[in-house]
Every structure is written in C-alpha cells, then in structure tokens.
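Single chain ahead, by itself, as structure tokens, in the form predicted alone.
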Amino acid sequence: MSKRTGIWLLSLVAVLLLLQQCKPDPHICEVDCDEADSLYTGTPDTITRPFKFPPVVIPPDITLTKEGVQLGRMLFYDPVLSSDSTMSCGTCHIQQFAFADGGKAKSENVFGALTKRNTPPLFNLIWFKDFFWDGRTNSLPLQVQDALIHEQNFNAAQAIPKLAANPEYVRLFKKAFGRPGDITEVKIEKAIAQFMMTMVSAESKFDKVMRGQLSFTPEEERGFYNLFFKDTGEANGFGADCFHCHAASNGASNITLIDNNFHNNGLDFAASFTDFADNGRGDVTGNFLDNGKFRTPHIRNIEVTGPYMRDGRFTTLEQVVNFYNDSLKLSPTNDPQLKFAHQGGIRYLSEQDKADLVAFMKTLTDTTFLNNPKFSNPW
C-alpha cells in the first residue's frame, strides 16, 4: 500500500468517526417529543362581526384559540401576576362597569399610588388602533404589557414559576401556543390579549334599534337623530354635534361609535402650547401640536363607566352635557369641531335637549355584555 493510499484511508476513517459522533443519540429526544401532538393543538376560535361593525381583523402574530381565550381569562383575573399576588387586571377592570373601575376617578396600583388618569373600560378593543388615553401602545399585547408593569409591578421571574406549578395553566399554554410548551412573558401578554379581543359589546338597545328589532322612545329618538347626530350649524337644526368624535369616520354606516382619533375637547384652559398640565398625546408623538389631545373615549355603556373625562372629574352624564353646553375652555389645540369654544360651549341646549341626549346615551348600555358569564371571573 502506497503512502498516499494510507493517508487517504486514515482520512476516511477520521471522517467516519466524526460523522458517528455527530449522529444524534436515538435515546435523546428534542423538546416535548415524547408527548402526543394533540396536547399541543388548540381549537380555533372566531369573533363574530356585529351588525354595521367593521370586519374583524386578528393580528397576524396571534392565533386565536378557545384555549388561548380561556387561558387569557384566567390570567386576567389571577392576582399571581402582580408582584405581591394581590392585584389582577380584574381588580380595576370590573365587568358590571363595562370593565371600568366603578365610580373611581383614578385607580390605585399595587403600591397604593393613584394612576395618572381615569381607568378606561375594556370592550370592542379589536377595532382599536391605539390604546390608553394617550395612545402610547398600538397593539393589545403591548397594552397588556404596559398595564402589567405599571399597575401590577409584574415580574416574570416571580410569576412564571407560580403559573408552572398549576397543571391547568401548563395544559392551556401547550394548547394555546404549541411546542415548546414553555410559559413566557410574551405568551402571557398574548393570552390576555386574546381574551380581551373577545370582549365585544353590541347588544344594547341602540344596536337592536339599528337592527330593526326595537324602537326608540320619542325622547331617545330625538336625542339621537336631532342632537347627537346633528351638527351645531343653524341649517342642520342646532344639533349637539357629538358624532364628530363619538362616531366612526363614515358615520351611520359604522356604529362602533369610536373614531380612533385624538382630540382636545376643551376640558382645560391653556394659554400656550406648552401650558398644559397634561400633554397627553403630545408626550407620545413629541409634537407640540398634539399637546392636550386625548383618545376619544367609549360612549357605549357610558351609563355605567363613570366618572367621566380623563381625570374622572364629572360624576354624572348631566354634568358632561352641561360641560359641552357652557363650560368649554380655550387652548391652542382645541379641536376644530368645537365651533363654540370661544363662548364656552354650544350655549343653546335647553333642559329638554339635555334630558333627551342623556336618554339616548342610556340606550347604549349593553346589559348582555355586563352579565355575560364568558367574561366573568373563572376563579
């Protein structure tokens, strides 16, 4: 055998030995491969599009499953996600108040400190583009993350081992998110987001009237058609002009009653662009033209979501209507639709006008949603 042949054979043996070492041990399995695939397969879920609502669009990074929704519901109500295991999302977002914080101008975080602004209700969030009064997040998982950190002082290193000790949580995380069946902060946020996506409120008297199933009383009808949905211009019959902010951009063809926009509604006086006590949207965008602007709040279920405005200063709907009639404050970023801000408000609403407007707003209460067991505390 030549020297060259010997070297070649030695090289071949070395390669074969190396390949043998790289061959996976048949007794060593990758993550979770000893468990049946069915343990990691969730049940697809859907959200029904209500009458005259926009299409339902599930974010591409979320797979909606029944197990994911159930998991999110459990996490929403579980105080284990707070740093001292005393506060859940459901502590401040209470179903009977459309998931607002029933009667409180501001809520307390886990340390007992007051939140900066009034706690908003939670429903129809699948049609939102931005979240919180200032719109500082643009997805539901990020909204969940923000609230967990700032209100509950969430600490993943503390909370995840507690969740992993619960067999039902372990099962649902596998079903909702597939392999590997680990529990992570991102999965926690996406699960709670899935639950909140299903919080759809579209069974109020108003919705039933729109579907032709019920009729308004004369007061409710006038409150809607003659006041809420009419401009303040004389040619239009001196309406209350509510719809410019509290309706979708394409009006009666979309009855979500949210415009997904930010406005300065004349709540506080400011002498200049830098004179606002709370810059709101301006602190998010960095644009001084957005100072004093806030996200249009829900008007659906408004009968049960008080107190009202971003700081909860008004306790009744009558006070809110009176504010728009005679107490608007001037500032550089007042919304252009507040045509009469320079004189303090609309001024011409009669007591009957105000009563009819409130009567209409009360038709937006969805008692089916407020009592739906699908959204209740599972614990």
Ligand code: HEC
Second form
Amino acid sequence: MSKRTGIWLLSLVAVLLLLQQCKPDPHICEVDCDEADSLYTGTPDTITRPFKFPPVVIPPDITLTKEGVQLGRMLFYDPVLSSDSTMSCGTCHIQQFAFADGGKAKSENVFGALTKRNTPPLFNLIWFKDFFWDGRTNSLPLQVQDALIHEQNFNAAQAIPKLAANPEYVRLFKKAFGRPGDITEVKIEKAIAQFMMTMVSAESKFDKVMRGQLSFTPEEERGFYNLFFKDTGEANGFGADCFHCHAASNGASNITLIDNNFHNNGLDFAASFTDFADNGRGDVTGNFLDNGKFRTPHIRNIEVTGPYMRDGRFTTLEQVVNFYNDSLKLSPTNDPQLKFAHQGGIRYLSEQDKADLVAFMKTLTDTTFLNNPKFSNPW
Ligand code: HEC
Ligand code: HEC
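To test you: the structure above is the form predicted alone. What is the structure of the form predicted in complex with heme C?
First the chain shown before, then all remaining chains and molecules of the complex.
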C-alpha cells in the first residue's frame, strides 16, 4: 500500500466516522433539524382484544403509539389544562373508582358549579359507539374537547406555552405526531383519547369464570344465570331481565355488557313526551320519541362507581335492585323490555333473589384494572 493510498483510506475512515456521529438522534433533535420526517413515527402500540369482546377498531384519525399514550397520560393528570390550573381530568375521573368520581352524585367543575350529571367511569371506551349519558358525540377526541371546554374552561393560549416549556412534553408531542413538532389543541385531544383507549377492564372474577379459570359461588351463579340473564315472567322462569340492556344483544358471545343503545329505564314519571326533567337522548336527536332515554351505562366495576344513575340518586346496589323490583315510573317512552312497568316493576324478586343479583354484580369488579400502574398519575 502506497503512502498516498494509506492517507486516502485514513481520510475515508475519518469521514465515515464523522458521518456516523452526525446521524441525528431522534430523541435529542430539536424542531428545526432537517432529518426525514419518518424519524418521528413513535412506537406503534396495540390494544389486546379480551376474551369474548368484539374486535378492537382504532378510529382512522388516530395512530396509536406508546409515546402518544404516555403523552395522553401526562395530560390527563395535568391541571395546567384548566383555566386556573387546579383541575385535571383525573380530578373527577379517579382510578380507584374505575375513573368515576368516588361517592359523588355530581362533581364540581372549574367554575365551582356542579356538573349536570353524574361522572361516569372510564374504561372499555373503545367499544362504545357514543359518549356521554346522552351519546352527544361519537368521537373520543371530540369528547375530550367537550370535557376541556365544559369542565375545565381550557385556555389554549395559556396552557400551550406552559406545555412547550417542558422538554419531555416537546419530545413526546414530536414523537407522537411527527412534523411539525408544535403543540396544538387537536394534538392534546388526540393524545388524551389515545391514553383513554388503552384503559381496558376485563380481568374481573366474571371474566375469569367465563374463561373457565374460576367458579361462581352458588349465589353469584343464580344471580347471573337465573336472574340477570333470564327474561322476566312466569313463562321464562321468573328472571330479572337485566341482560337486554346491560349486555350486547348476542349476550353469550359478547361479554362487554354494554349494548350501545339508549333506553328509558323508568326512573321518572312523565305525563307526556315533553314532561321530562332531563330529555337526555331526545335533546341530541331532536326527536321527542327519544326523550327520557339514556345510553346504557357500564355495569362492570359497578361496586366502586356509585352513586348510581345519571343523577347519582341511588347510593347502593340494593337500592338499584329494589328500584327495578318495585319503583319503576310510567312515562310515554318507557322501554318495552320493562314488561312490568305498569305494576311498578318486576315485583316477585325475593330477598334472596336481590342478594344474588348484587352478589353477581360484585363479581364485575376488576381490581387489576383499578390498581394498574399504567393508568395511575405519572406526576
Ligand atoms: C368536573 C368533573 C369532570 C372533569 C374535570 C372531567 N370530566 Fe369527564 N365527565 C364528567 C361528567 C359529569 C361526565 C358526564 C357528562 C354527561 O354525560 O352529560 C363526563 C363524561 C366523560 C366521558 C364520557 C364517558 C362515557 O361513558 O361516555 C369521558 C370519556 C370523559 N368524561 C373524559 C374526560 C377527560 C378526558 C377529561 C379531561 C380533559 C374530563 N373528562 C374531565 C366529569 C368530569
Ligand atoms: C330497558 C333497559 C334496561 C334494563 C332492562 C335494565 N337496565 Fe339498568 N340501566 C339502564 C339504563 C338506561 C340506565 C341508566 C339510566 C339513567 O341513569 O338515566 C341503567 C342503570 C343501571 C345501573 C346504574 C349504573 C350506573 O353506573 O349508574 C345499575 C346498577 C343497573 N342499571 C342495574 C340493572 C339491573 C340489576 C337490571 C335488572 C334487574 C337492569 N339494570 C335492567 C337500562 C336498563
């Protein structure tokens, strides 16, 4: 090897080494650096479909990434998103209560006023078609927008500079949404939506019994098969008929226990179609035939999500069962499934029946979900 070739080779190695060093690190790159956009793609994340749940369908406008979920988790718990920096989503949606607002019939919003309705729990949202008690939106990012505006009086001009001052936020926004690496309201909404989509609860005793890993006690078994999942009336063996609403229509193959439908379950008397205290679904569709109807709520984790109903009027599950047994109120939109509404309810449930129904409902508590560190406050 001649001296000249040697120098050439050495220079080549030096140039290659330099190039290697210049290779941009996506973690430390600032907004202005000029490497390919494809570097900012984030790490794809997935949601596992639980046993006897419908397929997981991620909405087309959302790309689920680990960075997006982590960002959403930080934002969900960050009070900077409220007008006076005192309130986050996690103020009302508390993990140990399956993200309901433990024990409160209504919650206090950032204006110091009470919310119109009870704070619902948050989980398995990916299988809901419509959100809120009246189903007024069918998109999770839009739902987040609604919550930011109505509960937290979100002020983008104030909050966004504060987020931009945190390098971890800057990095995660870039990783989750690519170029340009700016922070916008829409990205905030989509990130929180991503985090909430990963909140899946399917590890209750009920799920384990369905998977053949555990057995019901005799009480729980009666509560489920003979009461909750059996139609009312003598011809049907005196069931309690809860499954027509608190389950998919094909109950046995879909155990989400939601039907994505709206019903009037007879909470309030109304003399006419226009006489309801809360029109619910009717105000969304503009159809008076929907007045007094509400989306069937979650029954999973019900033990920890009280008080119950859209206004939190019942504090115990025993009160709920008594209501279905003897306190149904008549109104023009009563659901036809409530066959005994004219006599105030099922009427024939014994004390044992009621206790069995409650025992079954308590098998729906998923302590794995309630304690999952993935969903806890990261701050
Ligand atoms: C002041 C308490 C409060 C705060 C803060 C709050 N929420 Fe809510 N949330 C509610 C109430 C009350 C409802 C039910 C409203 C209705 O249906 O009319 C609700 C409903 C929801 C729903 C619909 C659940 C379902 O079953 O359809 C989601 C999702 C949700 N909130 C997420 C959030 C997010 C995300 C934030 C933060 C940006 C947030 N909430 C902040 C009280 C709150
Ligand atoms: C016709 C449909 C229908 C039937 C049948 C039905 N429910 Fe409901 N249930 C609903 C709706 C709708 C709500 C919410 C009503 C509201 O707050 O306006 C509800 C609310 C509940 C709640 C409170 C949930 C919460 O988070 O506040 C419980 C518990 C409950 N039902 C249990 C039962 C049991 C037990 C049975 C059987 C005895 C039953 N339901 C039968 C539709 C039904």
